[in-house]
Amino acid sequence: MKVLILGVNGFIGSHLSHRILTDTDWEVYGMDLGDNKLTGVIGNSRFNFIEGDISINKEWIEYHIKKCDVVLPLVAIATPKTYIEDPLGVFELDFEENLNIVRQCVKYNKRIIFPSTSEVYGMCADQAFEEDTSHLILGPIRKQRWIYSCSKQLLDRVIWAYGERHGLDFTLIRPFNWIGPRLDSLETAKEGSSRVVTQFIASLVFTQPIVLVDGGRQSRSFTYIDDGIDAVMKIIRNENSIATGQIFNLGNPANNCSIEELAHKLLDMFKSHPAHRLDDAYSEIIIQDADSFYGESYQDIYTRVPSIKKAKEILGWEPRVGLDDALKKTLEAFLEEVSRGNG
């Protein structure tokens, strides 16, 4: 099997490439802006990498869509601060550029596995979000935070329509707060533009305040990357076409916790780490309102718990790594990077 991964140097792309090359005889063709997360796969004879931009290297992409069996377009802007600061950039990359890739998969009759997002559920009031029945509820237009969710949701609908009307072989996956090594860059986090776990770890490393936006009342269901990749591998294999035409929540409802609880867990783990248990000072936890932290265009999602009934029943998948283990593994990986001078 030949697998095309666009955004191969990202968090999911780098882990998926390593798993494919370790567990199968498949070939991986990947594009990204850099290769700093691909140390373990660069040089493998079955890994083919080009440094490029999906908005520029369109001929290479089209050629490889024709060449490969499965396409995973993982390129997206997925940080809330950017939704506010550059909403048009989010739309242009996350929707327009990916729409071109979807249309080429239709043209060349190729299977696509598209990363939707847990954010499409928005402010859904269900206790656990279900892929085929939960309502997708977004906020007002002036709250530009929703442009990411809206872009992803519209692509979900376009892909579904291509499946029904043109026979596109697709699966939509909705990752719920995946965490693990190589999640983000700590340097990027210093600028306040990373996902929450990376942001908190960066604050700990640089002894800056851990900011709880609106008190950290929000809750998230954190999922360890290895568990998520287990599910994606089953979807790529697609034995007996079980995943074709399906949407799957890929998350760990057992790992649901508040952002405030997350901050205290990470702080305690950092304080007890051998390299930091004797530090002179540690980050303090402070509270800041969302308008002053993000700007008036922000609106938060307070609950985000997946139902994973479909993934269990159809894929035979369920997550195994508990919250504390997932956080410890993630923190340890970042601290190892810092000790090597790569933070």
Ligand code: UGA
Second form
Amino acid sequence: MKVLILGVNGFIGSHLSHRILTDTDWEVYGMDLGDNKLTGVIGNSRFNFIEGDISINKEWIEYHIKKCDVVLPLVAIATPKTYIEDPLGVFELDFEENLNIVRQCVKYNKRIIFPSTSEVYGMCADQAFEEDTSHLILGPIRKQRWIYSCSKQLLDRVIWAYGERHGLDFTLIRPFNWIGPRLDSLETAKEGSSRVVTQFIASLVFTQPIVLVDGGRQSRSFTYIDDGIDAVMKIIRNENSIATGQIFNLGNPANNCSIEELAHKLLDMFKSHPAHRLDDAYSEIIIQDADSFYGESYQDIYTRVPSIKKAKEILGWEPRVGLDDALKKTLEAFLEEVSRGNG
Ligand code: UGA
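Switching from the form predicted alone: structure of the form predicted together with the named molecule?
Shown next: the complete complex, the earlier chain at its head.
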């Protein structure tokens, strides 16, 4: 099988490439702006990488959509701080550029696995979000945070319609706060624009305060990347077309945890880490209001728990890595990076 991964150097793309090359005989064709997360993958004879930009290198992309069996367009801005700072950039990249890819999959009759997001459920009040019944609840237009959710939701709807009307073979996946090594970077965290786990780890490494936005009562169901990749592999294999035309929440409801609890867990793990047990000082945990942390056009999501009934029944998938283990592995990987001098 030939798999095209756009955004192959990203968090999901790099882990997925690694898994494909380790567990299968498939070939990967990948494009990204850089290759810093592809150590151990670059150089493999079944990995074909080109440095490029999806908004520029369109001929390469079209040629490879024709050539490959399945397409994963993973290029997107996915950090809330950027939704506020550059909403049009989010729309142009996450929506417009990806729409071109979707249309080419329709044109060349190729299977697409598209990353939707847990964010499409927005402020849904359901205790556990269901793919086919939960309502998708967004805030007012002036709250630009929702432009990401809205862009992704519209693409979900467009892909669904192409499936119904033009026979597009698709699966929509909704990752719920996947975490692990290489999630964002400590560099972006220095500017305050990483997702929360990396942000907190960076605060610990640089002995900066850990900021609980609005007190940290919000919760997320953190999911370890290896579990997420297990599900994506089943979806790529798509035995008996089980995943075709389906939407799957890929998250770990058992790992639901408040941001405040997350901060304390990471602080405790950092303090007991052999390399930091004897540090002179540690980060303090402080509270800041959302308007001053993100800007006025931010709005938070307070609860976000996936129902994973569908993924269990159809894919036979269940996440296995508990929260403490997932956080330890993620922290350890970042600390190793720092000790190698890449932090
Ligand atoms: C994320 C991103 O939108 C996407 O990466 C993705 O589609 C989706 O959710 C997902 O991964 O499932 P969110 O969970 O809000 O959204 O992003 P984080 O930046 O990780 O924030 C999580 C929570 O921590 C928020 O409530 C935020 O206010 C809080 N936070 C963040 C803090 O309290 N302190 C910080 O320093 C950073």
